[in-house]
Each structure stands twice: as structure tokens, then as C-alpha cells.
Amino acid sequence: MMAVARDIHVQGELRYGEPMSRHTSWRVGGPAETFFLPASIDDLSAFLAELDTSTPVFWHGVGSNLLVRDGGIRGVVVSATKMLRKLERVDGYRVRAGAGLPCTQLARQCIRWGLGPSEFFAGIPGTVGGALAMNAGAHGGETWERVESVRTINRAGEFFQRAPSEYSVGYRNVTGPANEWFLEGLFRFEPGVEPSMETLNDMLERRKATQPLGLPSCGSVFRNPPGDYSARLIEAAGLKGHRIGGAEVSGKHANFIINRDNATAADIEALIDFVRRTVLEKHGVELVHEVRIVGEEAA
């Protein structure tokens, strides 16, 4: 890979050949050709405006739902989550949250403010931006049920305020204007719905008891099919503990694939494909992965 964007002046930080294994929860992934950590929204906007239009741009959150292949990512990876962490209460029932804010933090503060239903955000292992991008949900709640508007930035560094009506939102899927990324969301909660810190803590304890949180993973790998659970189908197919290379189907939660022993991205992707094919063969159900797989295969 050749480094790009060397001639662009930034206030933030540009890194070249940055290992994406440092920036994904699976702890795998080849190098980013160029990795940009903007200092501010204005720095990000100026950088995008000046960047050659032929250069691919990949927006990176915290990497909790991402598999980067071993050959890495061409072009520029923008990592802006550290500067997009603001959270403010707008009025009695609305809050504005930056795309880099952890969903658990959003849940805890909304509960302190008495805004509900908000506990379900604690069950989302990522940031507000990632939750917006895939309509993440947990414990019966979904992100876009609470969205009143979003602020975005496009490939040219221009800002937009957009309504939910400008997006097609489904189960773990959001489609909207091309080449735009979420900067923040305005969320509306409901009068008369009292949230509970006890419920939130129960959710977190349940996660700890049922998921392999101490090992590198991306959370749930597959979407739940209609009327069933991916974890049940995978376990019923006898795949708990199945390994390819250093990647393993968790013995604690079958919809988790863990990096057990220095797995490569290729190990994990091969195991994802094996699980999908086996469940289709044994149950006639085609699982769809919700993890995002990006980048180049190793040479």
C-alpha cells in the first residue's frame, strides 16, 4: 500500500500503515493505508474537502462490530469518535448525543435524568454512531425508535441535518444518503416512562453471565432470523467450541466468535462462513451476519 494524504495539512494526527488490529474488538486486521484522527469537526471537514475525490474513505467507530481483513484497508480510515462524545439535555424529553459516545454512557445519563425508555442502550456494545448506522438494539428497544434527527458529514466535508424520513430503517439495517457519516443524533424519550438503574444493572449482569466478555469478539455475529435465535440454531448444529485456526465459536454464547489464540481475520471469516453453511445444511435457515467485513485479503 502507498500512503495517501501526505500533502494535506491537519490539526489532528495522520498515521501511515496503522495496524487495524489496534482498533477492532477482535484484535485482528491488516494496516490502514492512512489513519486520520481529526482534532475537531472543522479539522475533519477541511481534510475531507481537500482529499482527492478518488481516495476511498472508511469511517471507523470503535471497531466493536467490524472485521478488517488481513490485507488492511486502502485509502483513508477516519477515526473521529474521541472528539464526538458530547451529551447534552436539550429539553424535558430530548438529548443530543455525539456519534463517539458509548451507548452504555448514554443509557446511564438518561436514567439519571429520568428519561425513558433508555435502559436498552446499555445492551449495545458500541457507540451512538455505530448504533445509528445499523439500528442497533437490545432487550426489546431499537435505536431509531428514539431518533428525532441526525447530523451528518459527507465526502466533501459538508454538514447536513436530516430527519428519520430520509432513511430506510429495518432490523439491524439503515440505508440513507450515500457517502455520509453520522456526527450526532437527537433522541426523544417519552413522558411518563420512568427508567430504572436497577434494570440497567440487571441487563449488564445478564450480559456478563451469558456472554464471553473477557475475550476478543465483536458481540453477536449473526442477525436473529424471524421467530428464532441464531445462538439456538448454532448450538443445535453442534458448533459450540468449533475452531478454525485461532478462532472459536464461544462455548458460552454460540452467536459469539472469539479470538481464542492469535486468530487471523481469515480464520474468523472462514469460521463465519462455516457456521453459516452448517446451519443452512442442518436447519434450512440462512443466517445473515451483522458484523461488517471490510478490507483486502492478505497477499
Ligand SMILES: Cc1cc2nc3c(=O)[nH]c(=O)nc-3n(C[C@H](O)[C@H](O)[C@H](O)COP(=O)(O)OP(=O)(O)OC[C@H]3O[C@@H](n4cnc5c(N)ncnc54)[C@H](O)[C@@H]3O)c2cc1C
Given for the second form:
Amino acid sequence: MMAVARDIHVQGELRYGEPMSRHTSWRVGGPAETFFLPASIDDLSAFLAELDTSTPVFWHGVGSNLLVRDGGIRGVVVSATKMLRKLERVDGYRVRAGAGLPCTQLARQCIRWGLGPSEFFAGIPGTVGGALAMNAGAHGGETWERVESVRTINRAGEFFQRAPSEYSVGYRNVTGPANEWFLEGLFRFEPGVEPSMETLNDMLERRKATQPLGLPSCGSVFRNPPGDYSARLIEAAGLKGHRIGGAEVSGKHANFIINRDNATAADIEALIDFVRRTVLEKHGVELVHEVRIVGEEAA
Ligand SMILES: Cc1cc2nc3c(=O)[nH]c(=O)nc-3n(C[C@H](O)[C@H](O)[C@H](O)COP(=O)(O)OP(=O)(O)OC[C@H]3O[C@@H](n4cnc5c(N)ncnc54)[C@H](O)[C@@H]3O)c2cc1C
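Having seen the form predicted alone, please provide the structure of the form predicted in complex with the ligand.
Following is the full complex, with the preceding chain placed first.
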């Protein structure tokens, strides 16, 4: 694979051929041609401005909703999570959070500040940026219900302040201006809603009891179809425990696929497709995957 951007001067770190298996919760994925860890927002902006416009750019959070194919990702993968971790209380009910901040930290600090409803963020093992990109949600709460504005950067390294009205937001789906990524979000919580660490801990206990936590997965693979649950449909189709290569439909939660035994991304993608086809055949319901699938198939 030809590396790109070797002549670009940066303050941060450029890695070539970085295995994406180190950066996804499934622990699979081929190499990123160039993996960029910017030192600051200015470093990132200057890099994007200088980068050849034909080079594809992919933004990575912590890879908890990502299947990177075994052939890896062409172009540049931006990993800005470490330098976008700011969290500040702006006023009574508003909080500004950097895109690299783990959602669990957002939840815990908001509870300390007495700002709710915020507990649901603790159920999302990704970053604030990933939650904005996915409209991540849990236990009845969704990210964009709380968004007042976002700050973004585009492919040319320019900055924007945007309102929710500039995005089309749905269930685990957000579309907005193309080739633009989130740097931070301004979140508004509600007066009179008292969040509690007890509710958060109960929520996490329920997850432990019902999900195969501790085994490599990406959480729920498929979105729930209207009026039903993907896990119910997959279980009723007899697919719990079904395996392709090292990938397995979890026996604990049928909408989770786990990396049981050195799975490849191809094993996981084949199992996703098998589950989708089987559910369609048996129940007549077309499941749509929630997980983002990116990159090239192995040569
Ligand atoms: C055990 C487990 C349980 C889970 N439970 C839930 C749950 O209850 N609810 C839920 O919604 N999700 C859940 N997830 C899925 C996942 O945690 C969320 O989708 C999360 O929001 C992804 O964040 P991330 O930082 O890992 O993003 P990544 O997986 O790195 O990226 C996901 C997508 O977001 C884009 N992206 C990331 N950061 C940015 C940014 N700053 N700007 C623009 N685009 C960006 C990426 O390009 C990619 O397309 C679970 C995952 C696991 C492993």
C-alpha cells in the first residue's frame, strides 16, 4: 500500500500502515494507509488544508461501532480523540463537550453537576463525536435531544458553528453537510430533572446481565425495525450461537456478534449478511445494520 502525506509537516504523529484492529472494539480491521493523531485543532486544520484534495479522509472515534474490512482504509484516518477532551459547564443547564470525550465521562460529570437527563450517555462506550455522528442513544435517551449547537471542521480545515436545524436526525442516523466532522457539542439539560448515580449503576448492571460485555463486539449490529426488536427476530430465527469462522451470534444477546476466536472482518461481515438473509426469509423483515462498515476487502 502506498503511504500518503509523507511530505506534510505536522506537530502531531503520522503513522503509516497502522493496524485498525488496535482501534476497533471488534479487534479486527486491516491497516490505515495513514493514521494521523493531531497535536491540536490548529495542527489538524493546517494538515487538512495542505492535504491533497484527492486523498480520502475518514474520522475515527474509538471504533465501538465500526467494522473495518481486512484490506484496511485508503487515505487518512484522523484520530483526534485524545486532544478533544474538553468538558466545561457553560451556565445553569448547558455543557460544552469535546468530540473525543468518552460519553461515560460526560454522564458522570453531568450527574455530579446535577444536570439531567444525562445517565443514558453512560451506556454508550464511544466518544461524544461518535454519539453525534450516530445519534447514539440508550434507555430512552438520544444524543440529539440534548444538542443546542455543534462546532465542526471541513475537509479544507475550515471551522463552522452549526445548529441542529442544519442536520437531518433520525434513529441511529444523522446526515448533515458532507465532508465535515464534529469537534465539539453544546448540550442543554433540563431544569428540574435530578440525575442519579444509582440510576446509572442500575442501568449498567442491567447491561451486564443482558449483554456479552467483556467479549469483543460493536454492541447492537442491526437497528430495531419499527415496532419490533432485531434481537427477538434473530433469536426466533434460531441464530443464537451461529458461527462463521471466528465470528458468532451471541447466545446472551442475539443482536450482538462477538469475535469469539480470532475472527476476520470478512467472517463478521459474512455473518451479518447471513443473519440479514435468514431473518428476511423467516420473518419477511429486512434488517438494516447500524454498525458502519468501511474499508477495502483483503486482496
Ligand atoms: C458493548 C457495546 C454497547 C453499545 N451500546 C450502545 C447503545 O446502547 N446505544 C448506542 O447508540 N450505541 C451503542 N454502541 C455503539 C457505539 O458505542 C456508538 O455508536 C458510539 O456512538 C460510537 O462512537 P465511537 O466514538 O466509537 O465512534 P466510531 O465507532 O469510531 O465511529 C462511528 C461512526 O461515527 C463517525 N464519527 C466518529 N467521530 C466522529 C466525529 N467527531 N465527527 C464525525 N463523525 C464521527 C465515524 O466516522 C463512523 O462513521 C455500543 C457498542 C458496544 C461495543
